[in-house]
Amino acid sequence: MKYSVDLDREEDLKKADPEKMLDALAGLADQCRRAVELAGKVDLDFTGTFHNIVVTGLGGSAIGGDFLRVLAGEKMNVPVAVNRSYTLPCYVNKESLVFAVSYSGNTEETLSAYEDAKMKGAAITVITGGGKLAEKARQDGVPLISVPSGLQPRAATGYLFLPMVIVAAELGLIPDPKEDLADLIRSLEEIQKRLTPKTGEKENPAKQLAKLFYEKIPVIWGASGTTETAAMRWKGQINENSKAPAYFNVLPELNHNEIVGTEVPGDILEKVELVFLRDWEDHPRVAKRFEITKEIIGDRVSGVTEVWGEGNCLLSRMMTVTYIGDYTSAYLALLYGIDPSPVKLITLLKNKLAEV
């Protein structure tokens, strides 16, 4: 099998990664630290009680909302919804907290949803690296969390996610996250040592997974309430970084439909590399479903690998299992001889839309 690079030759990786995606990934723990500091400086002049939270954004700017939604199931007593559209749900009103998130600040769907939130009288907090969204927030006197620009949105997850946790805590919507945040940063620093290019393939789970995925179709299965967002993120990162197809689903739902789709066609199923994202807080019945599912279909696909997050809290484990996928997708891109940073088809689409 012919790979474009040797993953254990750092000089080859640097040449193949001119826009330094691997360097951006390496900075996640520091990014999380800085995000907490930035969010803590924002003045939140809100009154009243919030009955729901809506995060509006797209792509890498929306995934933090999904992490918050999963975290809400364990930590919050108000629901969190993620909006990926031009308008907000009809239930949004003055008792809603809306996070408008766009790393570039120029995402047209998010700019439209921001205006909808204003019209509905919702309390708004903006998280952005600049652009039109930052201008609107300043003009309207809306709380603005300005994060450093210059990264791909999908490499700015710490900046785009953790400020929402801090704001929710300051508003009393979530318990004090100080201990969880400390555990998160420690866990990210520890696991990054094994994911970095400096660590050889034998000790590096991301390099191993990248080779498993090479010339295969990655299918990522997570668990509802724990690793569901991580599974979505793995899929998106393989799409954007590796420029390759990938798919995800969530247990137990997939046991009621997708599991049946593993009988034909055999030549495609032989190319499917299945990954289970696991967590020790998975519901006991879901844990058993993982075991039985592997037993039933394990010999119908190329292979089945289990990947577990690390850390003492759900926040840490969600983010560390996601981090493994981030690195895996970048290494997979380099194996294919692809620069992981540019997303030419997305840029082309946006340019064509701008012409209309």
Given for the second form:
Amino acid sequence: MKYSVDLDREEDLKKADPEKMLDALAGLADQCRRAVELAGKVDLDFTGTFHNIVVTGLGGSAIGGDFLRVLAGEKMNVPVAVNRSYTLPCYVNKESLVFAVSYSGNTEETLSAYEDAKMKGAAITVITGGGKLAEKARQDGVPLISVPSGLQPRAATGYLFLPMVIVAAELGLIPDPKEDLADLIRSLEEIQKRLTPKTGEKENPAKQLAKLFYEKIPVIWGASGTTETAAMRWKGQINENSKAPAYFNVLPELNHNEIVGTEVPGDILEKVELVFLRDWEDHPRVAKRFEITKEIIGDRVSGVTEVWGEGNCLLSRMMTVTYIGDYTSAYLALLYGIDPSPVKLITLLKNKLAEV
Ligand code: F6R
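Having looked at the form predicted on its own, could you now put up the form predicted in complex with ligand F6R?
The next block holds the full complex; its first chain is the one shown before.
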């Protein structure tokens, strides 16, 4: 067998996944429930109106900001920006709501951006599993949503994303999300049954996709306003869980550049496995673009697969389509004989930076 494990042998998967990434993934619906409860308890002592929201964080702690940004496009009347750096944009002021998000609470860029938010007089809410960021929030009397620690940040998306939806709703910046949240949890539980290690490869889209990606270069294309963040997340999860290269882009933008880059070099293009992340709320012209794009370049790459999320609202569909990618990346890691959990290179880099 060319693969390191048989994806249908649960015992083998357990052995190859000592830090239990697959168990962490299985807990997503529960995590979402718990996150909503935790966020509901926070005391938001803000007065005045907000003209913009900025989410500051990195990696697994920033992606929730991008999910919020996509939701904002559909449901909010203030813009959401995601900041992945040491300082915040100069428009941030006392009319800004800043979410400082770091699962470890020790990411230097986020700690620095938190200080910048304070200096700019923004209203801050901290979401963290502990560390220096929790300490600072306590010292400064900043609203703090403390989430359970012990996971990899990228496996804590429910904890790191949903509290922002609850706070935004509490402040009247987003319509009551109760129904959407119930639909989300139901949809996650439903799709999880098909993604779990217990479900054999024939019925399990994540196991099938992992095999498609094996020894290939996954390229994930989503659509602006629907699956764009999911596409970014698939790429990141393949990088961090499978330790393999992956790339993403979005339509319609990629129809104006990346599509042209499919002529040479042939030996690399034949390794490219394209995935289109689709949504029935994609703009009708974007839906057409997906079709025509496949027609034009489908035979220049190894293959093209369409993946759709599930659920009655955009929140559910973007999170379920993301969930398929999360499981796919973990199975891909196991096929390669890679432990999905540790991210040694991120830790090494953070340690080297801490020395200087
Ligand atoms: C590791 C991961 C990383 C971290 C990032 C920031 O699982 O997902 O992308 O999220 O290095 O660290 P935190 O989340 O602790 O602020």
